[in-house]
Amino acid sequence: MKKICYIVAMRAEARPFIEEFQLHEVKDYFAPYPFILYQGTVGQMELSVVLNGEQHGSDLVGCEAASITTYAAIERLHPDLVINSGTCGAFKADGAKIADIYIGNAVMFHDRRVPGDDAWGTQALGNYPLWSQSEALAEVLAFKIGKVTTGSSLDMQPIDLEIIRSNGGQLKDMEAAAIAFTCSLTHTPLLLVKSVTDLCDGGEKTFEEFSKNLSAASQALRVANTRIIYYLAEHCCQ
């Protein structure tokens, strides 16, 4: 393992480790496009950093974004490992806090409502396989672990909780499933490392507490990835 690919929506997620690893942009990489790629290497490892960019303004997010940024980013990279790494909304009743860290170990949708036999309802909720080594890296730094549930949107409707709880869902994202997606049908390792801003059953109200929790939850991030990082640059890059 050679080449770690690191797949972030928002340029606050992603500042202080890039900042950590001290990578350099590389302009205009996947122009037209709005993606932005930094690189850097930490021993024998490349380490990109791919951004989804910006439209009208700000962070683009969401489903769409995150599939497209991750497919241009295999084709061009040839990463051996993807991670995404990100933010989240989990539940207080799961014993979550802000700016805990979880690995993921399932991924699925839990917005897309398809009618009709199991193979469609299976084909709409994902449940994508992630990186075989995902559980015992987190035993390994001590991280929490849990099934991430993706949505277009940031609020939830009822049925939404209704999915993520029935389907065991823990972890509540707005890319992550939609990178497993592409990952799937390259064949390539996805690894899901998540910080919590806001809690779903919190009582506030979540675009507020995801905003005044983002710079902790993504400082979080860097102490996490930096410690993921230097792990897989002496456990998996020989």
Ligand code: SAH
The other form holds:
Amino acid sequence: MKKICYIVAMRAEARPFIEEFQLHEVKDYFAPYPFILYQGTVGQMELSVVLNGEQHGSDLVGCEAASITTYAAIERLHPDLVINSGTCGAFKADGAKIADIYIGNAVMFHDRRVPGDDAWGTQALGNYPLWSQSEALAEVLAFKIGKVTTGSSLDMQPIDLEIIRSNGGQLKDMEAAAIAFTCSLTHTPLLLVKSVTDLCDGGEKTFEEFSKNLSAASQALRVANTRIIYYLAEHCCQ
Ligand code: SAH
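What would you give as the form predicted in complex with the named molecule, now that the form predicted on its own is on the page?
Zooming out: every chain and molecule, the one shown earlier first.
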């Protein structure tokens, strides 16, 4: 594994580990698109971090931005492994706590309800493959594992909850399945690294809880990603 590429939605989620690895910004690499590339090397391994960039003064989050950023990153950088690092909601009932780190062991959409036969239902839910070594990595580095489900909203409607829980979903975000879809088209391996900003069944308002915990969760992502990057550089880079 010679090249790894992170896809991150929010600047706040990426800044701590961009600083940790002293990555430099490659100005206008994706121009005229707003995606931002940071790069550096760790041992023999090339480390790229690609952010979606901004529109209307806020970081681009959600599936559309995640899909095209991932497409551009794969086309231009040819990574051996894509890693999506970001924040998520999780469930107190599963034992999740704020700033916990999870490695995704499955991924699907929870808000694409398409009637029809099994083929349409299967396409709508996604259930895309993830890097085959995801669970092994989680075990060596002692991270929790869980199924990530993705939708286009930060809030959670009753129908979302029903679909998430009836499909074994544990972690709720707005990008992972879109990135997994794009990676699946080229069979590019994908690792999901998620940190919990809010508890979907905790009774707090999601946006307030998210905002309060974004910094702690982003620091947890820095620590987790540092361990993951050194592990990959040492064990998988040949
Ligand atoms: N208005 C917010 C925008 C963040 S949107 C702000 O001020 O910063 C939420 C981001 O965090 C998305 O990138 C999403 O992947 C992740 N996220 C965290 N908790 C989430 C949850 N409970 N549901 C969906 N996405 C969540």
